Amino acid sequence: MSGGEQKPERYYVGVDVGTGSVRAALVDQSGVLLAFADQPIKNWEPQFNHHEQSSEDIWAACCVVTKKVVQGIDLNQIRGLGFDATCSLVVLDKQFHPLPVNQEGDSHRNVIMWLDHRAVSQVNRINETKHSVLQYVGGVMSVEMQAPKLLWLKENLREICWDKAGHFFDLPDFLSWKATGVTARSLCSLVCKWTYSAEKGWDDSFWKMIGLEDFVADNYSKIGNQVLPPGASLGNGLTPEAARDLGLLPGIAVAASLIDAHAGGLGVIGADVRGHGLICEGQPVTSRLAVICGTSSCHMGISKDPIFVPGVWGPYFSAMVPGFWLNEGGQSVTGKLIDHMVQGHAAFPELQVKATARCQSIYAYLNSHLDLIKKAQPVGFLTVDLHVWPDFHGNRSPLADLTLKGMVTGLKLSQDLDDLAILYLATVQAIALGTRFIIEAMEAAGHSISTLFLCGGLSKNPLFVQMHADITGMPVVLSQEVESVLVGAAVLGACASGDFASVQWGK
């Protein structure tokens, strides 16, 4: 180039589903976020553990936040579009329209969402086949994924729902059909959630073992038979409509998606960490823990070799970090339970009054609020008669058991804002013990890890991030950009524009 002409720079959009709300991001080519908006999304839960969302709410949510993080920036130097999302269900007809979930018949409501546990029957039965399939799923498959919820809707919506069914797909994948109009679907979500193999493909034994041969007889169509890696660049990129929708110009390259978590665990585990005076400096990428905490948690591992961990998802092959096996643990709720149990306390309407007065969060309230009564001892000991059981919703790892309960020991006749804050503090402490026991289960199973990057809504906590290091006795290391996943969905975007060759750093 002549004269020193700078180059325009390049931008990249990600978009990010969560269980509440839809995020998206503005990042450069050198991952600095420059400009971010949310929209809430709708949940339905029609009766206990059936939870619902709209795919056409999602969708809309994504317009409204795309366009907003792109105002006032010149479209040309927009270069590619990369989505997560939750691993919730899509059901669509052969016409792409929507399909109910539901036994109200309600088309509106076509997704059950990821933390729906209607299909308990269904996935007990999955279970006592001991399919070998099961093996890469840590030994017992999870009422979260997708197979038992399949099976549940042919049981029990075969006419309304299942009979009329052209498409089921994971929300990351609805995502980055609905930008393209390519139903091609990601080795993520396929290798997560759907018993796909990243070498084997499908196993038609399975899905006719457990009742769901009609998968096989048409070839995966409804469920996917293209399957690209994460990163991928779909199709023509983005198509005149969706463009329109977007505030975004047609032909913009979109990436095969990612499952939230997933970009999550893509945007931290391979932080650059020089110069810090860092344990993990010239550590390998393997002795890293990726834990991504926002309504739930995820605890994803690397490893160059298979390992199979009892209770613990994976081994999967390529699905977060090219050439990388991933095994994924997880605690079903956790932002979520510390939520209920704050809500739930009769302090609490004291609590939200008290915080508003200061111009803080409830959790920044609280957090100063057990400062100021821990006295001389640490934080920690508010807790030594006060303990919480944290498996409200089941245990995802390592125990893999979704008919545990929560427990609470320790409780006393008073109700004040102290004891409140204490029970808070419990509940953190609980949460970071069970992140413990899945180090311990993956340790055991041949994993080494020796550091915690910790991203997601909770990582602004400063109280669930100190109780994470005190309690797991590993540095927590957090990033300074701290919305990981929204990079994590910007780099499939960058990688499928083709101005980077790999997902991977570095490359």
Ligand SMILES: Nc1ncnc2c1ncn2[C@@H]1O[C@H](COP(=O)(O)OP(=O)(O)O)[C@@H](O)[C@H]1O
Contents of the next structure:
Amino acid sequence: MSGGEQKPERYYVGVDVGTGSVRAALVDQSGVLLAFADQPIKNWEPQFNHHEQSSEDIWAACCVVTKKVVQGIDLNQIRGLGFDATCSLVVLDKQFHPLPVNQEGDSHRNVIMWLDHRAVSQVNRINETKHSVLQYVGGVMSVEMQAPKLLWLKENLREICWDKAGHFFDLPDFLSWKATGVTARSLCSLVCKWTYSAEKGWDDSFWKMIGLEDFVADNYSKIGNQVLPPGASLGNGLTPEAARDLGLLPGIAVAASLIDAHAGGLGVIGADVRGHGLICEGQPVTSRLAVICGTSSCHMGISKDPIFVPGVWGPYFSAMVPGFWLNEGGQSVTGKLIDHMVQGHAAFPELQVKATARCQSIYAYLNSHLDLIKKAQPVGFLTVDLHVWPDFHGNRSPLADLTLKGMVTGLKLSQDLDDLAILYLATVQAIALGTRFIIEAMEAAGHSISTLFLCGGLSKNPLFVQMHADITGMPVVLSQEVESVLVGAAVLGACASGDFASVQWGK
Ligand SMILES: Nc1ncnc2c1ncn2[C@@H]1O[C@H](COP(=O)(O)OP(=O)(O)O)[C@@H](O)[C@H]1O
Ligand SMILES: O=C(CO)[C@H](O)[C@H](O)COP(=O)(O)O
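Complement to the form predicted alone: the form predicted together with this ligand:
All chains and molecules follow, beginning with the one already shown.
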């Protein structure tokens, strides 16, 4: 800095809690990512379709990555902190200690993950009520949302969990509470996963009808009766205890959070595309579909007026971009399905050896192997007689049936590396066809989409990106900053600090 003329740089920290890992970034005022760190987190699958995590393990990982990204920085220049996370359910007792969400009584595992499908009987009964709140989740509630999971806890873990519970948090809200001591919930979590209406608040009749009248009786204190828009500043900012944990200064602004897909959507949907000759340049932002693809894929489309798309979550008001309605299509497993198909194949050990020998990731190796075996043909021709139905963990959108199963047709007796590469290709194509299926449903209901904006771990895979472009027939835009979800989280911090007036970057 020269002679005190320039203002000191202002920094923001974004923390993104995905399914498999926690990431943090230090971001400057222009949205440039200056430092990045990640750390794996534990997942337990004690029974088929039961998926659990530990909020203490997740918080510890948040602390490790945050300390890493602020190393060497003057902490006084860090103005704000924002969190995004998967929409998993965290359960704490009245003194904020973890409670078990499992029959074993292991209170360390106090998080029912978003992809947990234990509450099928509960969600079926909820859907049978045909309550009007269901119109705002695509007409059918998903077993991945919070109401069926809460009902499952009441019906299955009454003594060790339900009767002792004081606080049920969506994971993004747990993190902002942990940082500030403020129990206010984000509008994003409550609207998207808990049936809260941005306009009308909680609907007592819904909770009474499904057998969770307990929440109405205590004025929703356990699930949130103070609701703030994402990016709103929480209390007095970072508590001294959380500041010690994270390696930051107490009092810095902490924002009401976002679900991870929504942070990614916010990070890419408003991108400045001028000068690239893209069709969406002269079109409204509602022509863009953000696809956040990691363990799962989430398809975020916005509109000025509510659009009801059967089998696609929403319409949710102001849950991602303020003032716009959001429809959220999704595929429950995409990255996880690709990993599953590749790792379960007989030729996987050979793939690992060969990729390691070339210092490549297994996916980079498979992509170059496909280039070799396709010869002069377009790569798509390799799968003319091999087809994958990708609903191994059910269909989130647009069929809205999470009991559906996957399928592969066209298998042969050989199990060599060529087979593995072609099965991998067919899986990626099936996922891209799933995206097309979702877009068709959204367009039939009134959306008009011309361009895809991809982010998340799978957007780093060129084959995945190319198949999405080929199969949807739409241009795919990738942002210069590959960690767009973290940029979305950091902008929350910028907003909470007062440096930005809106969660839309730079506004
Ligand atoms: N460079 C890469 N090439 C191919 N696939 C990748 C790459 N990086 C991540 N992935 C895939 O993306 C998925 C995880 O994405 P990520 O956004 O990190 O997940 P989450 O947010 O769910 O923790 C995994 O299935 C992984 O295989
Ligand atoms: O339901 C979702 C968002 O509404 C996501 O699928 C969930 O949060 C998991 O995200 P990821 O695949 O990035 O781990």
